[in-house]
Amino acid sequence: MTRAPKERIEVDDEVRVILGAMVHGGHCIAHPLGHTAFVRHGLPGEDVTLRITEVRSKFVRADVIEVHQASQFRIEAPCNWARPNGCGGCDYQHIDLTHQRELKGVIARESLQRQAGIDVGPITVLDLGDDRGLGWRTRMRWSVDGSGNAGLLGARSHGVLPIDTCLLASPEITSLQITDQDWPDVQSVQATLDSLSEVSVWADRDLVSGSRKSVQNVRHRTWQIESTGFWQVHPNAAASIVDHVLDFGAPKAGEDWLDLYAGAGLISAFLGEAVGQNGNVTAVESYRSAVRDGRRALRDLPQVKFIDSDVEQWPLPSVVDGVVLDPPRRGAGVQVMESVALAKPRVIVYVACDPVAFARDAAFLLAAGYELARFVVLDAFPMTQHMECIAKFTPIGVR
């Protein structure tokens, strides 16, 4: 099909269109004037009147202002801020939550199709024990005005708006009432819900009140990490990656593993608890805390050894028998992923928290010699765009 010609279009400009798929980032495509636009607030197959809020050069952004025909998997959304000109936080409000995650099945089914050339055929992605997709966030940071007041950011914008009350936010958190309260030369607020249901806020670096350690507790083990460090908001998602991990890599005792961007060692705990004391777990961190905090917590298991250096820099062995992988959100790179493979691991088991860029990473793995054996996605942020990737590489003949 040949695209109408662009015609001239600008910020405000108001265009009705038929949306398209729904794409990585939480938005539609749509070509309104011959323009490729990435469109919020929409779903595929809408007969919408859109409104541009950015125009470059090779594509736009744009709201859905009305709807004229409406999806019917379209809800009315919670939360009155999950809207134009409203919060950046949630991209899947105004889509029924079983849609949500059907959605998020075929974005990372296309991701890896588009970026690596696999086709996993449909995707189920599985929910963390959320019927409602609200109260599940243990983790807020409010931004805070030159007046003193927190609120959440706009959509791809650094106004702060007063929004009161976060409905993903855990009700713990909630009760704190933190819009209500004044944050004079203050620049963030951040809250953070441990195991035991204690709230430690923390203005800027100053810590207000709680604990300036967090209790965080995972089948039978415990971690005491900073309050404000690293670990999965879902209060459900801990558990569930390690279940994966274990079952995808099956680690065997004596056997040698890498966990690469281990944080406060929650993979490798029980990657050291399966490989025995015969067996080794090397957890590379580059967050010094985390380190410390793990290495607190898995002083029970000497088999664990943190290296606290950033992966990229830090020379893997030649030889390991399994590979974990955590990477941020950027992916871990051709770097990584070439030294990974180079270390002919067995099993590599790869946790992602951005569908793209671990499909850029697949690929890397497909042309040294792997194949994707399994793969699955879970739900652990719903209302959001966001989701969490778990695939298991092995070489190719081997199963």
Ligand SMILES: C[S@@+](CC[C@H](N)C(=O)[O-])C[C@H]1O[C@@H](n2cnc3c(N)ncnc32)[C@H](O)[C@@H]1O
The other form holds:
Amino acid sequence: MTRAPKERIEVDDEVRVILGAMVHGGHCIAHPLGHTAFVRHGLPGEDVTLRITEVRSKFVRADVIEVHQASQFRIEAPCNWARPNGCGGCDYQHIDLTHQRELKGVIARESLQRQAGIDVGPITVLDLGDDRGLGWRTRMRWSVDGSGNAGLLGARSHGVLPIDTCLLASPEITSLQITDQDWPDVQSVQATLDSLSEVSVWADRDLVSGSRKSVQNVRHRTWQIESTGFWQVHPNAAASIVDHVLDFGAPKAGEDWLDLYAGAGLISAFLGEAVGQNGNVTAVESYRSAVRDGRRALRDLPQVKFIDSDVEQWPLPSVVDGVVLDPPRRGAGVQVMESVALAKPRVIVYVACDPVAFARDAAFLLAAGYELARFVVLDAFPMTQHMECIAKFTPIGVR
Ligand SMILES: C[S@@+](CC[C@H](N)C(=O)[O-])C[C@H]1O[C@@H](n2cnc3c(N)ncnc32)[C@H](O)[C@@H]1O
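Cool, the form predicted alone is there; where's the form predicted together with the ligand?
Okay, now the whole complex, with that chain kicking things off.
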């Protein structure tokens, strides 16, 4: 279909359009006045009026301000701040929870098709026990404005909104009423809920209440990690990721494994138990305090060795049996993926929080002689566009 030629378009222009597909990033595609627009607060197929919020050379951004014909999947957003000029945190609150997961499945599938040329077929996104998709955040971070008021940031903005309650926050965090307090001379406030239901609150780098270390229990194991350090945000995510990694990787006694971007060794611990004292797990992590916390939590597992390094700087061994990667949002990149493939593992398990970066890395693995053997998506971030993908790769023909 040929698109209409571009007409002049400006911020605050209002245009009526039919919305196209939901894409990665939490927006639908539309073509107002011949421009490509990324539109928040809409659903595919809806007849809407949108308002332009930003004009760039190649695309524009817009918000739905009126719905003329709603999608059958549209619901009333539970939070009043999930609206144009509102909070930047939730992209999907106006969408029925089951359909949120269907959309995430489509986005993950299309990312793999587009970036890696693989069609995994329809994906069922697994929930982590949420029936309403609210109250799951065990970590919250508020920004503080110049008057000492804590709030949440607006969409694509540094403006602090006076949002007194975030419906995604766990009830234990909400009960602290952080936004009712004054935070003079503070940039941000952070709260972390641990497995013992204790909440630690930090104002910038100062501990305000709770403990420096938060206790995290997964299966029969316990970590004490720096409460501002990395841990999975959804309370059921860590256990579910471990279950899938062990299922996909099937580590065996005596094997050598790598756990890249290991954090405090969540995955290394269970790999270590599986390979036993005659095996080896090397956990590579660049954040010092995560390495310290990991060494302490895994001291009963001498077969697990932590390396305090950037993955990119660390020379990977020439042969290993299995590799787990759980990189940050940007993915691991071609150099790391090629080094992983060169070590000829019988299995690679990739845990990803960004489906597009993951799909890019998957393409490097395919080029290096691996194929996608299994793939699952977890709805670890309900009400938002985010998801957690877990994939198993094996050498081509050796499934
Ligand atoms: C998504 S977290 C995963 C941690 C762990 N697998 C878990 O689930 O708890 C990514 C981790 O990679 C670490 N990291 C980020 N960039 C890194 C790099 N270049 N080299 C090594 N570790 C890195 C971060 O500090 C963080 O702990």
